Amino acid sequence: MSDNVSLEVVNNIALVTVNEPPVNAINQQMRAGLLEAFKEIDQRDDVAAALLICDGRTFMAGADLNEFDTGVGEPNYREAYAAIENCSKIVVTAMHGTALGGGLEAALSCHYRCAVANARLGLPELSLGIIPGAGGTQRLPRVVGAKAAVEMIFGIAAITAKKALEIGLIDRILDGDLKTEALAYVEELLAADSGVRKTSDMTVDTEGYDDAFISEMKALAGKRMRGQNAPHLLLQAIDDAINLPFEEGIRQEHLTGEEAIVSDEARGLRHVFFAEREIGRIPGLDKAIEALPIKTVGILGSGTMGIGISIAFADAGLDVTIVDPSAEALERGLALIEETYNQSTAKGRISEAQKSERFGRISGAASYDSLSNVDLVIEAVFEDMDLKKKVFAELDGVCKPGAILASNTSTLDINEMAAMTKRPESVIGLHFFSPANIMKLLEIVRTDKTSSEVVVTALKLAKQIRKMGVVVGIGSEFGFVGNRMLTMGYMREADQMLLEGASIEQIDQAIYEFGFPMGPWAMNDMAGVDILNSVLESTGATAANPKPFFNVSRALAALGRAGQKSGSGFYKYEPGDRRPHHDPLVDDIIKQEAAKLNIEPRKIDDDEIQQRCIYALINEGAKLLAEGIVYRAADIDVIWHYGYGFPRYKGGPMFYADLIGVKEIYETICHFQDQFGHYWTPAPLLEILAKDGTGFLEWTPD
């Protein structure tokens, strides 16, 4: 066999065991081992049946994704799985942990399938912009029917063993030791003379797979996977399973699968997949450093952000104390937390017992003294430097030695806050995104003196509360990574184009068509027009940057148009309705601001809107990389996907730049510099990469 596939005969049953830690990912060596094992089993007279199982904590949890870029080595999946299915002895597989992608496709090539009760089974390929290309689109419909197959694949999330039994994906749920119970099941099948049951010989049940269902699935794909082509390729492959002989369907699946694998969307989705796994690897950070124990957390502030952060930690099993000197505000905050849990219970997301347990972990207090023994404090007070410096000075005097003091600031220099304490090494930024209990991004902001232990602790905490924790630094401009790129690039250009003649609705629609969940102005109304303006003013950004610089945004804020919460911002809103409506008054304000600056309106097309917003992001990202504020270009991509909704299938702004070509991006920015001036000075790193013919993802600092 091979190093990761073994074969032994137990009585007259061939036991084929896969062992490729940590998740039994299917690689070339494993396929070779499976092919050899089942060829041998087919020829052995002392074997009546075979059982395929896996060692470790899981069944085969998918393919080795590196082969998607390097090419699949021989033997390929089709050859290995055909050897399993065409074996003359009955083949049973027993699954535990997760059987995903190529792992479940291996199981589908077996004649009988069983699983332990807590196993999870799925074909999540669409999340990577591909289709199940190892026989999944041809075998699954034959086993469970076309309708159930599409529902399962479009659902992406793995299903339970109970559900798998209901739809006919597995034949039995095992109760007890996996190997013992599975061998007993094989013996039972032999005693019943069950015989070989090849999936390829089955016909596809098309009940319920009609035009109405297909339209429903297309609409679902348009909502969940907007802009992606893989769902349409999947439906074509299912049609092939229905209409073509098995072998022809398999050949067509291979061609369709290859088309998907090399697509830009699949490359972008794979990039984000790997980038997510890279963010915890911090250059120069000793792997031997252990995280500090965090069991209790204090939150300063019971506003929207404080509430969301509290829920995130309580959901993860930590005890939380919310401190707010205003009894009224604290009571209102706790009531909102309880209502959030009530809604989750009503929607079936958590049980009544879970609601009581989680809400029971959260308590309120009026005094900082209640934080004297907590392990971590996160301030979520108003975005004002003087206030935050005062808070840190008080916390330093109250909190126990070794406690971590964190700021949720989105823009301010945490070094200044740390300087107010006698423990600057214990100060860090934990920038949550609103709503903090839902949004998955956490910017972990290191100061000049943050210790390695505190950084490691923050990374571990991020995983514990199910966030994507990306470590960044503090630069010469406000906003760390995400908000600096947002403000100094993306939204600055969007505001500028309003002055030049683009409408609010046109900009929002163009960015939506690019793939974002919403445009910049709908987003700004949701976040608060007043907040952006306050940050620009308080940090000195407005004074430091020449006009035009957020002229429209500042004009609206000056009129008290704060966005959804005030009923008007860039759009107007009806009471109780968050849908944006056009407001002619804003058109007048834009015209007035343009006239002050002697800007003549012109026609701006959607391509220019998308280029100026996205290329401005890329240019600012290049500056951040060169300044060492972020470790890798891929870290920026993770931040912009999870924090701001950059379309996952386009990989993030820096991946997108490499996809378009850094040279082309550079030349376009040079053109914008000639046309628009100051703000379009190409980042030095962008120029270097363009002239070297390289890209951001392969760049590393000297």
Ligand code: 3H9
The other form holds:
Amino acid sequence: MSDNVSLEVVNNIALVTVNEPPVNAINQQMRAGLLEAFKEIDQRDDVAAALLICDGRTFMAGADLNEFDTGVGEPNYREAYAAIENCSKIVVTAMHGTALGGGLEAALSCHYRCAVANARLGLPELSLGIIPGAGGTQRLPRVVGAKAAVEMIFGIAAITAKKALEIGLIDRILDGDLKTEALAYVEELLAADSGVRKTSDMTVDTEGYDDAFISEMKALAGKRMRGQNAPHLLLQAIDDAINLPFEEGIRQEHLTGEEAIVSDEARGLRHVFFAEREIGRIPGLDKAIEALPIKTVGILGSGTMGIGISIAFADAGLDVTIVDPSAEALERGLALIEETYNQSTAKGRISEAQKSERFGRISGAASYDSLSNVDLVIEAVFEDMDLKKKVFAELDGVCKPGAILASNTSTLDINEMAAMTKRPESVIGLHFFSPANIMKLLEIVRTDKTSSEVVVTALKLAKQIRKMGVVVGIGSEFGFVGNRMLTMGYMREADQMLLEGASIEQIDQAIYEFGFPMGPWAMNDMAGVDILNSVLESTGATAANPKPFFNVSRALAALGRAGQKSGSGFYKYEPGDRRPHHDPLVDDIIKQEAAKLNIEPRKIDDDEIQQRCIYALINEGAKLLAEGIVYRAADIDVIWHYGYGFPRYKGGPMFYADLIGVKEIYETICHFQDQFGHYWTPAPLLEILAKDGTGFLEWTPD
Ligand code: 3H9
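Structure of the form predicted in complex with this ligand (previous: the form predicted alone):
Expanding to the full complex; the earlier chain stays at the top.
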């Protein structure tokens, strides 16, 4: 048929097997193969039924996303799947692994469906900014009803075979070997004289699909997919499934689907999908290098970071020893961990047994001696270079040879810490984001001497604890990647705009409208205004930068307005309530700071706020790329999505820059430089790309 679709007739059953490792993603060749196979089966007199299965670890996991950027080639999905459905012989499919997107849509075109018990079935298209455009919007509601179909598509996560059986998506769960059991099922259907059962002939059950349900789904989409268009397109397509004849509905789905595929939203979401997988590929790293075994972990410090990191490891099945010389602090830390697990059980996220097992993996100790046998230590002590140096020297003396020594610092130079040890090759930064058990980003900071083996180990570990591990370097400036862009770009600009006349609420709202979960000031109040200030001071950033430089933030910190934890920061807070309230006192502080610098307030519009914050990020990102602190632009995008909530559907700052056009960004920044002065110098790489007419994503270092 084609290289990835084969046809074999066993007795009177035609076995159609798909084989496109690793995940049987559907491409042009596969559609052509399926079309040819089912046309042939339709014509053959020696065939009574067909069975569609997949080789390898999974059923078809969906359309080949690479094809979306180049255009979906002929035959299209509609044609190929119509050949399956319109086949005159009964067509059965048996699923294993993950039957997703276009894969499940192929199954919906078959007349009977079965799956092994551990199979997962789903239509995750909305997570890619598209609709199930290979017949899914028209066939799924016909099979399971409109309500269950929308719940499944909006739910994104794949459902179990058991659930699929319950809602009528599959007809049977198979026990044992997929092919043997599926063939037996086909024989059974033939023996029972079961006829062709076309999904397109069915009508949609609309029970429960009422205004209240639709409003509930819209609210859900507004919360989880805010700013995205695909959920609205989906609801329209379901309406079509209910109200239009199948052929008309499917024609409409095709048109809508094609449009969605090339939308900015879908392109951004696809970019993040591939970027998430690309971060693990380190240029120049020998693929033969194996990760070191990590089974036991020591954590230094039982503060917020220490306990969050401990939970992340315990959740992934590693044994954790938390060391804190203060018995009181340790006791408090362990109690907090237990409380976190109690909350997880109360919310039904984990069982009592899982709680005991996970909490049981964490123990506390007062002395470094208990770390003599662990495979990895992560220090999460106070951000103070002298203290950290002492800690590294001590750990080097205690820990076994080969044990990895890691720092969770967010800004300090890990090279200096490594220099305190006799094993600088085993020293690395593991920069977790707070709360460390929840936030998915892990910046893996290589020092000048970190060995490749240790980098590979850190990447594997990140996967094990379900984090997005992005390998970054140490630059000349403050912070690694995320925090450097945050402070030197985004937040600095937001602080500047306060002086110029924008209000705190206006900035936060404009950034929220851009798609972030919250604006910079609500975020700073959460993280601690004092923390930002002390980091700017201790790293010398404040001294190195001419004013204005975080004048409002520093003024608030000086007044003890540390944010939520102290009841006031950029906003004020009622006791026990995290909702921010306007504080007129802050307006006065801002006015005083502006007056000191002779800055006349003016009206700033929301577009300017968004542009200045986001372009400042992009400019700093361009510097990081040119300095080689990250391997590629996509790494920055992953960092900003997972660490700071940059809207996924906008792809991350560097993707967004390419979307807008680097030339336009460069020209706007030049204009900002004229208007606001020195600190808006365009990054040299931005200028080069603007002149070349290229973009960040295609740029590679020489
Ligand atoms: C769709 O079907 C649209 C239709 O409705 C309408 C059409 C008109 N395409 O994740 P992994 C690659 S939308 C291309 O590491 P795992 C992936 O990049 C699609 N490539 O493995 C990686 O490559 P590399 C709906 C794909 O075991 C390799 O396969 N389907 C695709 O952790 C292994 O992937 C989805 O959204 C793809 N669709 O997870 C499912 N999928 O090794 C998307 C994977 O070079 N896929 N690759 O880095 C997944 O969720 C996971 O890959 C899966 C396996 C759960 C299947």
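Bear in mind that the values here come from a model prediction, so they are computed numbers and not experimental data. Positions refer to the first chain, counted from 1. Only the largest set of C-alpha atoms that superpose within 1.5 Å between the two forms is called the rigid core.
Colleague: Given a superposition on the rigid core, I'd like a yes or no on whether Val9 shifts its C-alpha by 2 Å or more between these two forms.
Modeller: Indeed, Val9 is displaced by 2 Å or more.
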